[in-house]
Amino acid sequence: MSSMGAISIWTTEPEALLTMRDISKSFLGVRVLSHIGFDCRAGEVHALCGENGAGKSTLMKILSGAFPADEGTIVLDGTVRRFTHPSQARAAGIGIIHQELSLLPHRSVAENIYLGREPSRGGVVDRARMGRDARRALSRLGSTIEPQAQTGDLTIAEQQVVEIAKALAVDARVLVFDEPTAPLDVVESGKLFRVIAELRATGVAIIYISHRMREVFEIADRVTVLKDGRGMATLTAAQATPDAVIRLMVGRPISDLFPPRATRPPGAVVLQIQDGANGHLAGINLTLRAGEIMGVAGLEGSGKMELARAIFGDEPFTSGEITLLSGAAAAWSPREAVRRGVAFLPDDRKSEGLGLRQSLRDNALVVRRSLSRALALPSRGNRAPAIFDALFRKVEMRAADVDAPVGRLSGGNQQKVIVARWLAAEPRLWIVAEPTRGIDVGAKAAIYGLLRDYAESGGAVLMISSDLTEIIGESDRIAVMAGGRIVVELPPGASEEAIMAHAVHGPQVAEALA
């Protein structure tokens, strides 16, 4: 660790354990931090807040060392320090929970967790006692995972809680959460804010970042808002209203992301499902009409996901009886579904939504393309940019470099073109699945409008999400899933405590309540 320059200085607020001053970043000449500062004390939870694009991860990046800041200085314990390799960030105690989970689906779950630390002697691992650690290091997060299971058959959710103890692992002095809790349920997100709230009694500093509102007051301390990669200000726990919060972060108040739900009654019925079942659901009955935002919720392992791809094709219904458009249609590819009708919005972006180094234009043609004669000219999209703009438009982004590989622009604008796409095909049925994960408030409130807009145009929407206060503030009707089927259907409007009462206790306890 030679590179680290260590020179001692004099502080001006000596109890932070962490500052970060004056951090600029360019990257190809666009400046995409600007003179960020903030600091974290220890045993302090520091929200950082701020809408896609503002800096949030490039600072982290920078303080993680996964690259170099251009300007500004690090100072951890009252040493300046400036970090090239992560390694070095580890060595120096700060542990990153990165928001995309960056586990090793082949290896063991402590293999894992001790991954570039294993407890070795002479080069030879100590696995009985790697084992024993990960063990512990699990139970201490209130988890019973094996620490012999292959973490690519875990559960999202377990694997999260894997990644926090990898992140344990490191004794971090300051440790940071990247949103953490965007694959969790509201149950496993509360294991997680107690294990936050132990860390900070023994006095570690943790650095928190997520979209979700409602965390960021329920457990931090205070709170900086990141705009446009300037750092516009730092506000007490008792300051951070979320009125105040919006306001830094998107420049403007926002009263109500969602938009009125539907005026006129459903229409006919698009999707119907009768016994549906596979490997992953059984007894499946779901009616869907046109106009209607239908939500679904549940836990992780509800089988909500599975219930998506099953209509989608992706993982089809083996049994039941699944009339679309008054055509039936078991056992079908994606491919199939797609022409009759129906869209499907990734949950993951990036590995099943876009290609990132093809154009904007391409990935937005993508599915006009596929549903057209494949040695028919490209989708005329191609040579008619008024359809593009009409599009983007619609979708209120910019098509300033339709060119431009997709993979440069932000998440926001990442989802708006996979929107985009869907909107092309004009589909029938629309299903949904985390359709604002990881987005900014502003790209959140353009996607809830345009869902709606799509319903109100005669479309059925059929929206998953672990996101509660979406599931609530957007569906026409509420399902709630739980180990496979379909537990309950909610009106509009109900309790986040009723969703959360079936999702929990199952099928058994549902029936019983009926």
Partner chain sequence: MSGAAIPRGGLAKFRLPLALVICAAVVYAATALGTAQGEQLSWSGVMGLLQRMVALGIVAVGQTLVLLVGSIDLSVANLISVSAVIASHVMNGNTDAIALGVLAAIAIGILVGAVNGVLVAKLKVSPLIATLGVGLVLQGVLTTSYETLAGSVPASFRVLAYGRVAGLPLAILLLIVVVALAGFVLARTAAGYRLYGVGGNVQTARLAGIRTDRFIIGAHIAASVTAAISGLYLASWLGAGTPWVGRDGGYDLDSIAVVVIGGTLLSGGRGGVAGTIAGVFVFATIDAVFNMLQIDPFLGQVLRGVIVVGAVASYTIRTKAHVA
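Please read all numbers here as calculations on a predicted model, not as lab measurements. Rigid core here is just the name for the largest C-alpha set that superposes within 1.5 Å across the two forms. Numbering follows the first chain given and starts at 1. What changes on going to the form predicted on its own:
- The rigid-core alignment places the CA of residue 453 less than 2 Å apart between these two forms.
- Positional change of residue 208 between these two forms stays under 2 Å at the C-alpha, relative to the superposed core.
- When the rigid core is held fixed, the Cα atom of residue 488 travels less than 2 angstroms between these two forms.
Starting from the form predicted in complex with the partner chain above, please write out the structure of the form predicted on its own.
Chain alone follows, minus partners and molecules.
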């Protein structure tokens, strides 16, 4: 292991297809990158790890031509390059698959994949060829998405597949994957990893950024860790153990990531569903008690998100017997759900959870204000600021300006804003969907601790997640879904193999495992 402070860690090995030497960058006098060195070889997967704000995105934006570096050099295949626009980087063979989707929802899949470089014939867009080429790019990912489908009608996971296909459709020599599996389940992620293996075999240099440590260790040949704009170390695959990487990132071992499970038996029933059903779900039987966290796992399309929306009243159950909070009938609309003490943290914080142009303060207090006329206006007394300050101390918010637009925050801090919002509403039942999607290890640990504290104080948590590590580490019980049904309930600490066996094979697996 080699460590560094302001010393560059770039290598000069001849096989390095891309080398970034002594890259530095400041914004408004604040140094965000300090003498960073990074290289990637042909046919290699080089992972770039670090907490939100460590400098990963800034470094990649310099590589892509979105930002100019203040200092340093980019060498691509032996030639010094300086990109002043993303189009120059693309023309040089650098493709970026961004964490934030850059698709146009009202265009077709094919139009999005070839946006700005549509094939033409006689001066007219050749839609037949564009459709064929788009289908070919999608098939490399094992996807059956129709090229003519409207992008806005796709699920988040399907849109991410289109985003990846868009990058693959360019003959890139260097591909940057920025959190590509954030909306994908285990099966879809496996398909992506097979594509990466194929690209690696053809000599493409791959830079891989992910907060999912397990997949980093699964596919990376080397791992470089950034912290506070500085390079901490570059590790080989053999050196890059989970504890080694996480200690470099946050200064503590992986064993500290999850808090201890419940220390006392669960309390009264908060939610009970018997034979719940709607257009997506059937035969749902579930009991959730105060003081516990129930994890819900399943593949994409298993019904786990539909279950969350049904309980919250967004797509309510149409049949079955449902009791919610002391025997009250289940809520049939989100507004009624909130009034009855139900909170919902959505899986897509950007489009469903936040007003990106509104301030941190307004986003955090939107639910509380809707429930209390005394807090309807920010200028109404000093209660709202006091509540806001207490909430943000509780969630360990890192933000210099609470009146700044929330869209400027890192993913981890944005998620903390939504967590603070629902803590302000003092709910009895909290439905959290993908609570740590796209956020760093330190922010994950903070959110896991908040959820456990909430349960220990008497709340009930239903946690839907595609991250099996957090399902296993955080849950007191685990429900596995397949085909719109809960097919099994597993004890805490169940293995990934057991969860996946039930998720893939559904009701048939019980007999096979007996």
